[in-house]
Structures are given as C-alpha cells and as structure tokens.
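As structure tokens, one chain now follows by itself in the form predicted alone.
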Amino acid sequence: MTSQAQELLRSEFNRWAKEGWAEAMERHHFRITEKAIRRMELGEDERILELGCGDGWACRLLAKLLGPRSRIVGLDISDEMIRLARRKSEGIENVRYLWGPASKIDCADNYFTRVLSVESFYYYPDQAAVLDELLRVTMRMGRIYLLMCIFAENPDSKRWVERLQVPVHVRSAAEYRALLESRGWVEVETEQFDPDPDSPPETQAHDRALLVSARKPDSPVHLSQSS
C-alpha cells in the first residue's frame, strides 16, 4: 500500500472516529461477527489478530468470550480509532492495540493462531500484499476469517460504495477464493450469511455478509511478487 493510500484511509477513519461512527459499526455488525466467531472454533489459548479493529469492540468481545489465557491484538490504520480502542479497553490485560498499515504488521513471524477481519479487508488497495503479510504472522495451520458486507453478490453493495469517500474492492466469492489461493492459502472456503426474513429491513441490510476463511499450509510457501 502506498503512503498516499495509507494517508487517505487514515484520514477517513480518523473522521469516522471523531464523528462517532465506531459505535454504529458495532451495532450494525455485531450479529454477523458473532456468527463468524462461532465458525472459528476457538479455544482458551488463542493468539488472535483483529485486522481493522476500529475502536476495539470485537477485540473486547473476543477477550470476554475466551478469558485471560488468550491474547488479542487489534490493528488499525487510524490513530484516532486506536486511541479510542485503548481508552475503552483499559483494565483488559489480554488485549493490546497497534497502529499501522495491514501490509506491515509489527508482530513476529508465525505468531497468531487466528486472524479475524470485520468489514475492513475490502478497503486495502493491495489485498495481495495484505494476504502475504497475514501469511507471515499466522502460525502454520492457523486460519484467517475475512468478514465483509461489501461483495459482488450483495445487492446493497452498490449503494454503500457510492456513499464511501475511499475506494474499495467489490469482489465475488469466487474471486476471493482465487485471490487467497494465489497467495498460498489453502482450504479456502466462502460462506454467505443471509438475513433473518423476520428482521426489520434496516437490520437485514447489515446481516447479509460474506465470510472467507482459509488455512496457512504446514509447509513453507514461496510466493511471487504481489501485483
């Protein structure tokens, strides 16, 4: 990701933090995040990266679910979001936050057992570079889970994209499978969450999501240069 692209994302999500949109993200995406977490089959000793953590609401949810033996790290490009996250997470000893781009994560190789990304992966201009970095920091046999409401099969994506002030990717499930496989991930699976037909329309719009999951191989991966 170029420095210009990083600054554009940082500026936009700093604005979101100052205008209180972080709380709205939690309200809109709590239900689909709970579904995704159930798919992760987590234990008590997990080391989890939450990519694009915003104000840390999902990190705090994970910390509460898993208990003190887990280690949760939230990463965000927005320094204002990270300030909010640190303030809201005071006293939670197994959660910490990092400020920086998703393509350069300040963590050791092969560290995380799981990676969760809620409504952020489509913002990264160079998604291949981010997947390569996730491959580096995820332990062998570890898994990633990318949860997105903006994807080609969702009819609401077009109107959401038109409202955003930054460019995003709108890929299909098949395109995401191909992308992850091209970067060395295996057992790539996609699942679409559909809204409850009895829910109100404003709820249904945010309950339709795509979950892309994959596993890091148990042998070294040799990659070509990211495009």
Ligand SMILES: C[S@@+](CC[C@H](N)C(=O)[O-])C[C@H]1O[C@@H](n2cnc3c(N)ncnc32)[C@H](O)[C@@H]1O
Given for the second form:
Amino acid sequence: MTSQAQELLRSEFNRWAKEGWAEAMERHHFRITEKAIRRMELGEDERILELGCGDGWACRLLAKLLGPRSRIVGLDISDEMIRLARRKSEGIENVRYLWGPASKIDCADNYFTRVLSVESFYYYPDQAAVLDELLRVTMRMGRIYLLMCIFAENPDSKRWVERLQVPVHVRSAAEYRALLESRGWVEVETEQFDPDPDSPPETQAHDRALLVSARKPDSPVHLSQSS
Ligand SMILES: C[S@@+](CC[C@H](N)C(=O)[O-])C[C@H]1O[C@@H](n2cnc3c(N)ncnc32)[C@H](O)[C@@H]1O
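Same protein, different condition: the form predicted alone was shown, now please give the form predicted in complex with the named molecule.
Once more the chain from above appears, this time first in line as the rest of the complex follows.
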C-alpha cells in the first residue's frame, strides 16, 4: 500500500468484509451487473479483470458463464475481501485474485480483453491514474466497463455518500466521458440503467446505475502525467 487514502480504503472495506456486507452487495448489485455483462459481448476465450471485486461473486459468475477457456482475475484493495474471494472460489481453475490498489495492477501489459468494475470506481482517489493503468493492462481494442450507482444524475447518490466513511467522486456522465477521453480512451459511451417501475421499492434504489464503457485505441497513446 502506498498512500494514506489507500490505507483508509483497505481498512474500511476490511470492516465491510468482516461484517458480512459482501453477500448483501451481491444481492444489491446482481441485476445491474447482469445487464452490464450483456453489454460486454463476451466470448469463451476472454481474459477479464474485475476491478474492486469484493468477495469475487461476479468473477465466479463470469467463470460459470464463459467456461474453462476464459481467464478471470479479480483485484481488490481489501485483503479481507480477497481472503473471502479466494476461499469462496476454491476449486475454480480459471479464477484468481490479486490484492492491491486499482492504480497498480500486478499483471503484464496488454493482457486483458475486457475489464469490468462494479460499484468501485468512484472510490479510487486518483481515477486518472487508474485509467492509465487500465490502458497498460488492456489489450489493443479491448474494452472497459465501469458500473456505478454513485453519479451526479442519481438522486440517491447524496444520501449514500453521507453514509459512507470514505471520500468518493460524484461525477456526471459527461464528466466521466471527458475524463476517459482525456486519458486516451476512445469510443466512450455512457448508459443509464433505470429501475423497472414495477419492481419493489427496496430494489429500485439499487437498480439505477451509470455504465461507462470505452475502448483502448489501436495505436499507442502518449499521455501527460495524471494529477
Ligand atoms: C461497494 S464494494 C463493491 C464490491 C463488488 N464489486 C460488488 O459489487 O459486490 C467496493 C469494492 O471496491 C474495493 N475498492 C475500493 N477502492 C479500491 C481501490 N483503490 N483499489 C482496488 N479496490 C478498491 C473495495 O475494497 C470493495 O471491495
């Protein structure tokens, strides 16, 4: 771990892991994650990074959906989440986990075909640095998918942010688009998921999310230093 901000995230999400929040997050994030996965147009041979994987439920879901030829890597800053993820994924050959911050991914250049991040990107202290690191580890023409319920257009964001013990970014879809483009990503797209009006009120709040996706360009990107 390098910075104080990262240490704060590690200890906060270690607390969440110990208090059993990983299972509740799976219940809350499952529907929007399924929708995002449908947008990813996945084949059997994908190499997927899940950034901020928590206890790894979405990694296991991807491994099951894609089968043994896929390679799934989950990364999280919380060592307790990673411990849970490894325990729950015992015996699944094509899933592995890395402990560390999203800004420093222990992996070869140009490796991943896709990156998925579920309800995690708004916590990253230096989002530009993470986007640069993703540009390094994603293969040419690979795509990233950042799914977030905390964003400026979501009226529920304010009350969620007030309850959190760590700082978060609350950006609009347009701001995310500008941020990704400024870090060299192309074909940046944003899509808002809205709750089904007939679904029960307790699930509605978890079904509104912003999906930001983008492609790595096919020629090298020359970037200025992030923040
Ligand atoms: C709200 S939880 C979501 C977990 C999981 N994706 C899910 O949907 O159930 C956010 C996760 O992001 C991780 N996280 C937060 N900041 C991070 C960072 N800078 N680098 C890597 N992971 C981070 C947390 O440890 C936590 O597991």
